[in-house]
Amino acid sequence: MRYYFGREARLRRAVETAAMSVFDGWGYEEIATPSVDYYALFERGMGHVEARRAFRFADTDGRLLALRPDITSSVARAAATLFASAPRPLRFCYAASVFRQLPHSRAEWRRQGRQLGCELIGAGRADADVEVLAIAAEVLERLGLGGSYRVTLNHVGVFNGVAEQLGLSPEAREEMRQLVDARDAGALGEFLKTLGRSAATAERAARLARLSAGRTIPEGTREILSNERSRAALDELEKLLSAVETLGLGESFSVDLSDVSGLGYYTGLVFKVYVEGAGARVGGGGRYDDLTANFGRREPAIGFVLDLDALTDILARRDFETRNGAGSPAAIEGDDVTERFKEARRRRARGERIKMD
């Protein structure tokens, strides 16, 4: 927990306000959430494991409550029963401070966090992808970190069709994932021999790990996954490039595909999105179209959030200007009080910034 103060508390308003705009301008409606809401949303929205890491208490009735870790699982609730009936698709646009139990490390120490993010429910075509994907380069562009950022792609289909091919259970699914995440192909290819697998087919899958690249689909990539399901997924990717380049955004996009952690939320498109300077991804998101179905309504939805802590103490290293009183305020003097404030109120009116002496 931490407090911020002048020029870092403007800087985080302008950011904040930046990209509420940027949601705006593309139709999306802001939507608040509970600060504090039954624990068991969280539990359905995120999963067991996920859901542990917030803050729980219980009221005076008994009933278990949590302090907000996640604005995604609210707003899927939101369109599954508030808005049951609204005409598809939703856009819905949020600034929020979520809470989590994190151990303490030099990359995630915050307790309390805030999201910028937006949600687009209903929308199951490649178009809303495509949608998205812009949405979060606007807001990067808008921040002045263009040239410097990079949003890097993936497809949960690939993973999941070669642990699939591989007949892998839960638990060692798991582990492959990790160690995919990792990039460790010698380990991930030892693995895979303990658990009976060829030792061609364990080097075979372990390139899994090695399969990060630019700007296009990485060489030999359809050798290596020979499964229906990823190569499926290669697909979707490919026509996503595609689109992303026409619009003039190749440069800051890439292709990642030996990044699978966080994949049990999502269900197609992944992205995660990095910034020069930080220590750590600044954001992310992508496709869960099975997330709305835990409160009665299965429906296609994707979306993103930033972290407002994470770019801000970039942008306050670039010595990023906001436009709500970037300049030191002026001092308004003299002996006469009622003149000061005449003063005070010409200036004010102008606009300008500035402080009673």
The other form holds:
Amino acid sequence: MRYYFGREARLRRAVETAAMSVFDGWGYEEIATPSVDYYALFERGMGHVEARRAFRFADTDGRLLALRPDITSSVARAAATLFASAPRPLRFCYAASVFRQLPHSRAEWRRQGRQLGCELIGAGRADADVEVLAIAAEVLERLGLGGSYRVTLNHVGVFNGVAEQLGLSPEAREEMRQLVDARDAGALGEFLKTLGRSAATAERAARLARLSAGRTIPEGTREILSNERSRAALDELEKLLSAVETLGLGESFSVDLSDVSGLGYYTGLVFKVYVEGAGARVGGGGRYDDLTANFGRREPAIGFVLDLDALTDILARRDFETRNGAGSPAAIEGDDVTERFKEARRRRARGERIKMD
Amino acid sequence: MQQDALALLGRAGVRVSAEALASRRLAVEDESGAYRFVFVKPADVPVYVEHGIADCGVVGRDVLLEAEADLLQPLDLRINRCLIAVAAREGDRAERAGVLHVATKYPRVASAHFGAKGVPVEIIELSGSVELAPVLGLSDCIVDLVETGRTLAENGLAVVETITESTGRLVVNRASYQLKAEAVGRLISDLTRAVGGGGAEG
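Can you give me the structure for the form predicted together with its partner chain, which would complement the form predicted on its own we have just seen?
After this comes the whole thing, all chains and molecules, with the earlier chain placed first.
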């Protein structure tokens, strides 16, 4: 329940256009997905916990429908069905509204958000990860946010390897994830001890919540991670970091192995986007190699979204000006109505904004 | 909490002058000018930090449990240690065959606690002087913060059961943690040393 008009509406439109033109420049094709779809689609795509946030309703035959809570599910289905025989990789982009219920939220307007996103499907090599990170950076730079944004990288394998090694139940694993995510190393150590893990094991695992964020992988990380899966993930991250550094983007990227919120359907690289002026993240994405298998065709995929409303709010407080209609429209006066319309047409053709008085 | 937190920050090298504190202004700078302090009510601390108006905050765990704000909690400051407990009139075990009436300032903590035990409860949310509720017959028991137990005793109440412990915590905004990583990291390590855990608290 939020309206945009005037300067804000133009700004929002300009941000969307800028992002879409960056996607277009990288050869991504726009895809428009249905606003209303079967609930089962999103349950398969996002998992039942996330999908439950969708607004659900039934059609006259009693089939459960939902207002789309995300776009990635629909794109993944399209890739596995409509585009099953299209050559890989597939490159899709979109600017689309999503709808989610927000329990406890006092910001009810956030029930509707608009995602600017892209998906690269059928490419599993590290270059695909770099491509998507570079696109995200380019969108932010195009918006004039260069130097004031930070993309943090992590790999789900780091946390999953540790949880696996500890042999946790799904519930305990979720509890552990939340404690790592809150950086609450003290509580995490206590929690693991109550599960019967030795003090030494608990202490070492708890250090996962205390790894600082920075441009390199913190010293001593490899000692904490004594399992194969975490170490392989760390190697991947290290390669990615040096690729990003080579592209001259090092300043804007960092690694945070403790950032494990919303691992959801991700299977490899995960990343979050933060921008000065916003207290919460404004976007994120990652690799989701298993998702398309839910629709009958397993293949590697990676993508990300940016939150258009958050970006608009940040830019509205900066000097990002829109090209379109920044000035007030000129008024045309005169008694001869026909003459006024003709004059207006001539001037509009020159790109002026003209209002009939 | 404010006194203890300022003392701890002083040990970590962040000092606020006596004049600044005496001025009754709600926003003051520390002596180095590197930090700006904002003094707000405990329940408002998570709000300021979650929105990124303040990068970091000091607040009791009791408040955090109730606020369910999306914040980082990197450090237990070990100040203002108290208990969140169930208390009832002395000699009463706070057990009922039917619905238990619970008065509290902590509705989420209370319903989670009794919910986990499968005890049907009616939560009566109050904003202060919770100890009065069982005395006047508004509720069977209370869930409240217990520091010394003196207020409870004065009202003829006693702790029946401890739910959890609460101490002062350092909380950090998610975006500030990334965008001001160096400054936030320095504050966390200085505070960790001041707390005395030598980097291994918990």
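Given the structure is predicted, the values throughout are model-derived calculations rather than measurements. Positions refer to the first chain, counted from 1. Each form is matched to the other, and the largest set of C-alpha atoms that superpose within 1.5 Å is called the rigid core.
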With both forms fitted on the core, check whether the Cα of S21 differs by 2 Å or more between the two forms.
no
Superposing on the rigid core, do we see a C-alpha displacement of 2 Å or more at A9 between the two forms?
no
